[in-house]
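Just the one chain here, laid out as structure tokens, in the form predicted on its own.
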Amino acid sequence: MCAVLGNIQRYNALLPLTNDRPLATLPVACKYRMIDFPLSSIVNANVNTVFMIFNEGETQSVFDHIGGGKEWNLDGIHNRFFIHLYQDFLKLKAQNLAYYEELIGYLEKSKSEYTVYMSSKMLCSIDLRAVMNIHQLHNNEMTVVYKKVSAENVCATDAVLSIESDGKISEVFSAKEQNNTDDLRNLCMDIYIVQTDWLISELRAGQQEGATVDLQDFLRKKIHTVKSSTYEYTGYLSNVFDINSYYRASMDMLNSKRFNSLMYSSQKIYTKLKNEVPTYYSETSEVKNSQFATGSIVEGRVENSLVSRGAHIAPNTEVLDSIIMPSAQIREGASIQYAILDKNVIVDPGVTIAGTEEKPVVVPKGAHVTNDL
């Protein structure tokens, strides 16, 4: 099996925590990024070869966590990652070129039966091999991957299955054009495993028709135009398309269950490896249920927040219900509650920031908060 990993969809309710990274570079849990969940799970399978998909101006973050791959074993003369640009099949369609082909050479080099596409946006541990098995039982072009969902966790341009008591895709519908009262939702998650050489040949014909050069889409589009498997995803899963999705993502690797249930699954998540000295609780500390990565200094009050690598909570300060993202510098008296801090912001002495679990306040990376928020 190879795999393409598409990262091109943009949620403007997300900003400004995506103004300077791709959704896929979000920090999730202290120390990782969403885009760990999927790797991971492409790496767990055996997956030697992904062909990642970016947009242009986006790809500094990846670098800067990525790196060569060593982490996820992508990194050796067999094991490699590919990262392109969406801008330039854009420009080779324009242009009235055979906008695919890079994507065809990738899928026939690899020699690959069967290719596995997944985007960034579904924070989730799945076990691709068990996805492979129902597709070589059932023997059809596509295997689809969905999950029961409440409302709250669909966003208006996901796709939502109607499937049949014998498992069969009557309906693929828009989110925002679907008029269900049902509690639950068969949520795409935009996970397809696919025959390598029907993709090809699927691609050359869409090319030849001027398809969609949105892989995601061209897919979806496909599901109930040819024969398709469905796979029933029962693990931890959040949809992450805008700051309140984010947030509570977020809080929940605050729930022991929910946590295991992504971190400690079958499969192992990987992660850049970063060495440093693990967090210093001061006596002046006070600390309930929260999560803390490496580097931080806690002197302190905090509570069911998520503090990543490098921060500084001084002395009188109080931080509730909140995410702290890379080295913020909370300093003395200052009192956050209900917030979102990207990285390197700095809260001056006395400030409050204070939102709402329904709107939590977001501050953007690099900022100076010198007056309540």
Contents of the next structure:
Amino acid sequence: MCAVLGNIQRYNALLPLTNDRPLATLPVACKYRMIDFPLSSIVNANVNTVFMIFNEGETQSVFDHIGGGKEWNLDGIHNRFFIHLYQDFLKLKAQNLAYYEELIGYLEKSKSEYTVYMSSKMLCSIDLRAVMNIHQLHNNEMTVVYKKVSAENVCATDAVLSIESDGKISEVFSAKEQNNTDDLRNLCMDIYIVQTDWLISELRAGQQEGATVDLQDFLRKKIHTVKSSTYEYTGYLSNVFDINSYYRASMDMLNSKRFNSLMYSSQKIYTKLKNEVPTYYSETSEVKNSQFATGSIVEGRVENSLVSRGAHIAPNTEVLDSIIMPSAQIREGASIQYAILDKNVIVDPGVTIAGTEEKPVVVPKGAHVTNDL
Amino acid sequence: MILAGGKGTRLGKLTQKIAKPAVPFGGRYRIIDFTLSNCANSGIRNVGVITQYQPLALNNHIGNGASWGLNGINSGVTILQPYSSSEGGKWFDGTAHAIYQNIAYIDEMDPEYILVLSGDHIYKMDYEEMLEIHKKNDASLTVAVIEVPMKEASRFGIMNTDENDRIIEFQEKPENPKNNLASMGIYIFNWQQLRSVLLNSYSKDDQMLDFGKHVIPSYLDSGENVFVYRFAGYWKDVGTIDSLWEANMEFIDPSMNLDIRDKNWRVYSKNTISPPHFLTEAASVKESLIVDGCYVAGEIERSILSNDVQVKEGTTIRDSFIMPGATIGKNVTINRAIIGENAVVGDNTVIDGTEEIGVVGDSETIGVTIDED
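Swap state to the form predicted together with the partner chain from the form predicted on its own:
Whole complex next, starting from this chain.
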């Protein structure tokens, strides 16, 4: 099996967290990035070649994170990955050239019978081998992964499926068009396993007809036109598309059951290794129900929060219900509640940052907070 | 050349299955990491690690040296194990004998100088600076020394020097030491000279087994230029249960002079993949170090929890060092102890090391355990 990892969708409701990084490299669960989850699922399924598509100008954090691919074992003799820019495909299309050729070349060279497509928006740990078994059993062109979720876990651009009792897809809706009043809906997770030969011929035909350059969109449109099977995913899922869903996903990590379901399933989650020192808790630290990565110094009160690598939380501070990304410095007497502090944020002594559960305050990367927010 | 072949019998249970340099330290390190990191930070490119007893964990830990950046085009770590030569297999009987047995490896590197280190000390030292002093003195041997309290001097090899730091006399564990300059077991030799001294001795009856007992006295007797290199930082031999425990306790304080948070002199280790650590509602952590993969529902004071340690509710751990993967049950009390790798301490167990440091061996199970899984 070979894999295509699409990372070109932009979600403005995640700003400023995605100001200068794609959703794929958004930090999550203290020491991971969103892309670690699909990438780990891919390598855990013994897929040894990955084709990744990113937007122009958004690749710095990607290269910084993935590097040579060592942590995902993508730097071996038999294991490889490729990074391509979405805009290059667009340019070819604008020049009326065959814009899918590079991808087709990759698919052909991989000599894989099957191809899996994933994106970084669905925070989950899926066993692609199990999906593959279903795909092989039904032997259809395409197998679509979905999960039954509540309304708040669906965003306007998502696809929702109507599924018959025999597992066949009867209809595909755009979430914003669907007037569903049920408690649960079948969220299309945009994880597809397809026959590679079929995909190649569809791409060839598609580029003749000016089909969409966005492969995720391309595949979605095919769900209904070919024989598709479905796979219902039952593990942990967070659909991350705005600040609230990101906040909820992070807070889920403080729930042991959800955390274990994501982190301690049969599959390991790989991330960039950092050589950090242990986290130190001083005599004045008071920590409850919180999660920490290494490299931090904790001298204040931390509750219901996630603290990433290399943070310093000074004495007499309060960090409650918040997400602290790497290298934050929270100085003496500061008080933070319902906030998301992006990387390298400094909070001056005595400053109060207060959001609400419904509307957490987001402090952008590198900000130096000198006044109350 | 790092001598990592000692049996480490004084560490008792902790070295039954692994070599002393591979014994865990400080939460996410193994003892040899400090020496290997010193090599990496000092710009040494070729490191031979001489092993003998229980080398599996050590070999696995060191691997190809990538964790220390020692896997480059012109660098490498070579693990040197005893093997049977045509003259018959022989394990080595002393530090100098270990070097003698590995002449072939050293010759292949063809160095001008050879640095001999031991793999069981906790310290940060710039060996390059020591080499500069060695060259400046035009020495044939330089011995690193540290000032120890006079009352402890009789436990060490003591160097008596003249006003230029030239060694005049060497006393191995003297009853009445003349000064307090203790050998750290770190030597720089001019390789060709040491090589011929060793070859010469092994061709005759007076075989030089040990650097301290035989080689240094012989150099002094032949009037060689032997100098000391004075080291003033933190240095700890962790060869006994007491010193291993003490060094770990000293390691907790972030203001201690080993300064592991100094980004200019990092201590590297093999990174393992574990999720962030989690402190529950019931947890209390004071003056302690915690690393990835831990789950803490108890009270931790002045202690170190290494990777993937679990501490259940109602448990109190004070002044203790818990090695990776240990599981501590409910309502346990641990005071002044070292708990071995993957040890299991059952519910309601009391380990009190007030009199003598308590030790639970690697993978040892103590107390009744209730299988919850």
